[in-house]
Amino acid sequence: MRTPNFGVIPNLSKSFSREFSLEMFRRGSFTRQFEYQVKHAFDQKIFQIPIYLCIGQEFNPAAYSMVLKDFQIFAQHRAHGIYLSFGAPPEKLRDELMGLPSGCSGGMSGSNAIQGPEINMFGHSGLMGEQVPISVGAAMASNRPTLTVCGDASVEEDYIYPSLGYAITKKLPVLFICEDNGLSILTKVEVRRNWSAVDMARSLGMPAIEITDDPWLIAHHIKEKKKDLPGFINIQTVRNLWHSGTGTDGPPEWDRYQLVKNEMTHLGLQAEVEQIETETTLQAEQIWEKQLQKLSAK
């Protein structure tokens, strides 16, 4: 059952420091504001490539980045938030979306296969879920801790199961995360299959858990899982906009951004949250204005 409270541990946020919660909120807020700037540019037809925005699930990558250090990163197409939260240059992502040679993939990838060598984030060709077997190979070759993120449609691809099976057989240091919005574009998961990703991972002998997209809950379970890899986490999450593009199909199942703001208020951090939102909004606007001014001057 999909719910914003699935697996929630009461008062868990209070076990994290004030500094942790504020920095996590800053990262999620900046991603959100950056994505709104992308949406605005797309709607103004400044570029017209397919885009995959993570508005609604900004705090997933914010939580990952707070507790995973020095991991190789292999992400799915909806990965702007991962790129930004881990600290790769936002200007390079902006330029990539605009098809410029100064982009993070030389302007050749667009939105769906971005990379960031500054944060050890590796791209791929865009084939759905192919980052999973690639990440397993990279972990085997390097023996470095590796974060692999895919979607709930990707786990249905036939090369995913042997990749997870090989990781558990060889005891590779890979943390697999499925960001599960319950949709393959618009087809609901119950129409597509009669099994769960968590059960699939467990059947291969891999420790696995399913939770909702509460960022403190995510951080808590990642800290536990990374002690003994490989492991699998299925995160029930919500995208607010279309699979690709900037439209909507109605109100989201839940609004995690507002729920996080509510929790920050309960932690006594409302004033700080308001200041962060102001700062990240201005920062994102300035990043995009600089490039748009250059283009208009040509």
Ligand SMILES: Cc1ncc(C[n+]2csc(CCOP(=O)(O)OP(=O)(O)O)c2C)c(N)n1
Given for the second form:
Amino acid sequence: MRTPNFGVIPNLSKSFSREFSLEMFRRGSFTRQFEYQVKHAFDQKIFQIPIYLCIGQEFNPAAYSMVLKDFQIFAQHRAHGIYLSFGAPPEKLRDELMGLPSGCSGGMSGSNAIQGPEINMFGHSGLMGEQVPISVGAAMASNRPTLTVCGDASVEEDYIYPSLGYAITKKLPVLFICEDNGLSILTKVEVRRNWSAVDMARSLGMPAIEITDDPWLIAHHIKEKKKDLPGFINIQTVRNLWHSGTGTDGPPEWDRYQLVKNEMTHLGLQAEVEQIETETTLQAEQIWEKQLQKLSAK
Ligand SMILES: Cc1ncc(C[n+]2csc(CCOP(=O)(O)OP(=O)(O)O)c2C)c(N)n1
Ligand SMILES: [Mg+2]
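Switching from the form predicted alone: structure of the form predicted together with the named molecule?
Time for the whole complex; same chain goes first.
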């Protein structure tokens, strides 16, 4: 069952330092504001490529980035938040979306195949789930800790099962995360399958858990899992906008952004949250304004 409380541990946020919560909030908030700028530019027809926004899911990568250091990263098409949270240059993502040679993939990939060498983030080809076997191969070749993120639909691809099986057989240092927004474009997960990704991973002997997208909960479980990899986490999360583009089909199942703000208030950090929101909004606006002004001056 999908719920914003799946697996929640009461008062967990209190076990993290104030600095941790503030920095995690800053990362999620900046991603959200950056994505709003992308939406704005797209709606103004500044560029007309397919875009895959992560609004609603922005605290997942914020949480990963707080607890994973020096991991190589393999993600799929909805990866702006991973790129930004781990600290790759936002200007290069902006330029990528605008098709400029200064973009993170030389302006050739657009939104769905971004890479960030600065954070060891590898690009994606657009073939759903291909990052999973590739990441397993990369982990085997390098023995480097590896973060592999896929969606609830890409986890259904037939190359995922043997990849997870190989990773557990060879004890490869891979953390697999399935960002389960319950949707493959528009098709709901319950229409597509009657099995769970966690059961699939467990059937191979892979330690696996299912949780909601509370960022403290994610950080807590990643901290545990990374001590003994490989491991698998299925995160129930909510995509607020369309699969591709900026539209919406109505209110989201739950509003994680607001729930996180409520939790920050419980932690006594309301004033800091307001300040961070002001700062990240301004930061994202300035990043986009600069390039848009340059373009209009041409
Ligand atoms: C092998 C393959 N089949 C189909 C597609 C078309 N396609 C692109 S994204 C997508 C849905 C992806 O869903 P999910 O993995 O859950 O990620 P989400 O978009 O929900 O974040 C589909 C069907 C594709 N890119 N590759
Ligand atoms: Mg999905």
